[in-house]
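Only one chain is included here, represented as structure tokens and corresponding to the form predicted alone.
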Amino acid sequence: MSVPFSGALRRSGGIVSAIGKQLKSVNLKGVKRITVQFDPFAENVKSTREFLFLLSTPKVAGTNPKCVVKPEIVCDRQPANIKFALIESAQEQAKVKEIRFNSDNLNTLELLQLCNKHVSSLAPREEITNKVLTKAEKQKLAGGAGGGKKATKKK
């Protein structure tokens, strides 16, 4: 008699697959001012820096174009601080004008955790558009006029 198999088939991607995929979930719709404010000489601000990268990578920056990201470099030895202020419908909808995340003890990945479940959930749903037609839908929907090889002419 054999012990049944429990557990993973294989090993994780790891913590920069992990990150990786955080960021494709990040959705900034519903922030228009975000602050980053650390001291660059404390211990525990490289994850702070990292997160202030990935912010601004064209795919994030991209999910908002009117958002604005703002360091704020300081020496005073406060612990490092992330400040996402939001737009209207996003403060009606989580009853807060801001949301705040003391960053100095927490990895790049858990504050591209915490930011998509406090932050991305707040993001206005999109409205669904009119789809563009294209040439043959177009003619299927008229009828079918001008479907087909085209005569040719006869001398």
Given for the second form:
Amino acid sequence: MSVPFSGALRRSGGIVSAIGKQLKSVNLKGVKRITVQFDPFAENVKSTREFLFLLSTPKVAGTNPKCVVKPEIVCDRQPANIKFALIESAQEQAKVKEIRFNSDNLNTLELLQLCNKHVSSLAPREEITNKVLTKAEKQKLAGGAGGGKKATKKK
Amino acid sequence: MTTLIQRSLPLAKTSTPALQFLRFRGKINIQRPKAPHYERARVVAVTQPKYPELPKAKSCFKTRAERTKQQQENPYNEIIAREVRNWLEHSRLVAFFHLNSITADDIFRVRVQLHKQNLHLKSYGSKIIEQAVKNTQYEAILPLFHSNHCIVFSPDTQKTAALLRIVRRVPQMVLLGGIVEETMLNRNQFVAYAQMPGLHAAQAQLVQTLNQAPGHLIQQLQAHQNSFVQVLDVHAKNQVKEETPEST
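Target state, the form predicted together with the partner chain; input state, the form predicted alone:
Next comes the full complex, and the chain you just saw is listed first.
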């Protein structure tokens, strides 16, 4: 009597690949401004600073060039927080004007997961308007209509 | 002669052993070795070396390479730590920045602009800075190095305004704090220090304030004489004006 297989076939790549995977799905199209506020001498700001760095990478910043990331340094030891100010369509969808993460007790991976869960889902969906047809696609469309004759001719 | 030796000393007899050639032109087999005889296998099993293994709790999540490797610290780290301590002790102005994602081109441009103002942009690993700074008076700067960072050193303190002017054009550099003349300043204090006038200007202002009270006293003492002189001046001018039209 054998026990059915349970578990993973592939080994996980660790926390770094988990962060990379989350980063790939970050979409800031629904945000118009991000304010990252922290006190550099407070405890537990490492994850906030790492998150700020990851937001400034070209790939993430390229999802929405209009979105401004503003780091704010405070000096009164208050806990770190990250505020996302949403665009109008995202505000209607989420029924809130801005989303705030209190990042004092969250690590970088959790911050990214929460960001994907709450913020990336509010990105407006893109509609493909002018699709340019390639020659092969045009032939296919035309070939469907008058196909038989052309096929015999080629032969 | 040799046969004589061989007959007298039987142990000196040498004969070539029987040679059986195993290899003849073909490739040798190492991928499918023959299973050893039981006796040979027993000897091999007994003579296998046994290496001591660390207690599992410490080495649970480490790979085999990490478990067997002995950690040795690189002595070059000590040299770089000494360099960091040197920079910290001999610069009167030190500024710490958080560094966001920036291209090498851009950071080079910033480095050149800073260099023209005698400001030196440096960056070191957090372990090295910890080694350099722990148990010294600069220990308070350690929390700033948990993430991507850079440090700017300068031997003169008058360049804070220039530094902030250059860094304002670079959105990727975020000022966290600084050390000015052995005093640790947070960001707001650093910016306020940059906006203050220099030491000479402050000294001149102090002298002016100190001179205000006695200056006021002198002004009051000389008030009557000054007003008398002014009245005489006006009177003299009027007389001159009256004389000149009469002469013409």
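Residue numbers count along the first chain shown, from 1. Basically, rigid core = biggest C-alpha set you can superpose within 1.5 Å across the two forms. Predicted model, so just to flag it, every value in this text is computed and none were measured.
Asker: Please state whether R11 has a C-alpha shift of 2 Å or more between the two forms, with the rigid core used for the fit.
Answerer: Shift of 2 Å or more: yes.
Asker: Superposing on the rigid core, is the CA of K24 displaced by 2 Å or more between the two forms?
Answerer: No, its C-alpha moves less than 2 Å.
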